[in-house]
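Below sits a lone chain in structure tokens, taken as the form predicted on its own.
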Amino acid sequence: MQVTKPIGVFDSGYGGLTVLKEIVKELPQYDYLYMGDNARAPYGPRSFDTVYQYTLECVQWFFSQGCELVILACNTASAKALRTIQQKDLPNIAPNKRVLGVIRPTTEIIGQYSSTGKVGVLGTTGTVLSESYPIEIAKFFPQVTVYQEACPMWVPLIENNEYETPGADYFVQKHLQNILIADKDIDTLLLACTHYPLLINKIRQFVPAGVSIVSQGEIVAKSLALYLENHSDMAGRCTKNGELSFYTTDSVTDFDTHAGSFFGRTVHSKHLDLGLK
């Protein structure tokens, strides 16, 4: 029987799907796991600590199917769990093994995309309550004013598909209003939630012309290609044989109905039962 050490790639839903639609396009050879963790999303409402639970728990599942590497393919894991799983839990359970997340390969980057040293940063409540990205950002262009606005209508109504709607136009106005009226010099808008790709033409009516738009896949996409050739024992514990796996603890039947919009090709998913209550 052939042993299989695919790459994990871990969201609270669907999102994570415009990562790994980005990363299989940058890197087809390797072997890919994705879970989402539909029966618990959204995460980013949620306490630290739960977030930091339930992202241990998908953690421990994927090192349990060989992933010798795995993505947090979402902010709000990313700003809430990554750090304390990087340095209190790994050393314990698995020294040899890596979890890596969006946010530090975006924030090494952003600044280069904004030319006033304004940046707008749009997400959930949960990512920018954490300030990960005015923190991180500072690391790397301490230059940089970062503002934040927090859109907690925009997943609905992405996992609602009522993100091309008419119905969806007051909300994302609503956010984007409230963010650049913020500073008139914001020339970066940074989509720090990975389901807003989703709305990306939404988006665009209502952003004056020269706003850049970011979206993250593109670039964590690039950014683990990078950490993979300077990482070449990491490289090589990772199966190549271009295999593609989809889980989630939820429904079946509704995770595949939605997963296609995120991913851009149709995906067939098994359940995966965690023991939720």
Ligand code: DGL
Second form
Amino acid sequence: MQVTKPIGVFDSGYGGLTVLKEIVKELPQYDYLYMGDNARAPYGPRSFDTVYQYTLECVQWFFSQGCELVILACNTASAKALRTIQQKDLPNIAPNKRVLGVIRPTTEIIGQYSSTGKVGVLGTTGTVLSESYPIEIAKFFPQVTVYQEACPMWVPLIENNEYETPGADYFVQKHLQNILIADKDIDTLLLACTHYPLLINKIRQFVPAGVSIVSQGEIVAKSLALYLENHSDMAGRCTKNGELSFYTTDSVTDFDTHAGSFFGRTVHSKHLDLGLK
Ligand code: DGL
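Since the one above is the form predicted on its own, can you give the form predicted together with D-glutamic acid too?
Shown next: the complete complex, the earlier chain at its head.
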């Protein structure tokens, strides 16, 4: 029997599909297993402990499915859970497996987008409060000043399919105004939540033409390609049949209805029961 060892891609809900879409474009030969924990989304307002526990539980499920490598395609989980999982859990539960996030690849490169050295970071409350972006960007680009804005309504607008409505304008404009007013020289806005690319058309309406709006999908995809090039042992352990499968912890019908707008093509998911209480 052929054993599949897909690359696991995780998000609290749909957002990670914007990253998976770019990863599949960059590395179509690999098998991928996507899981959205929609039943417990959004993660953004939840405590560190809760996000850590949920994320660890999901990572263990990916491992049980044969994944050798799991990408946390969620900034909130990357900010609140990744380091503990890498440093504390992996050595005990799966020393040869790897879990990677989206913050490091983004912070390694974001300074290159800015000429003024003023970068705005838009994220969930959890990501912003973790201070992960200012701390990590300072390591790679010490000359860059980082401004942050939490946009707690953006994920609910997207998860509830209200992101293209006039009602969404208020919340989009409000947070963009808040961040742009902080410094008139901000020339780069990072969408530090994998859900936010769905709002890109609305965001563009409220941002001056000279400001670059950066999504993470391509950045993470290119960084994964480089990682696999540099880690041939891991690349060899992941199977390559070009297969994709999708799981959600909530309704399959809802997931399949909405997932297409994030992934760019039709998705047929299966339900995953994590024994949620
Ligand atoms: N997509 C997730 C992120 O990148 C957050 C969504 C949520 O709040 O659950 O942060």
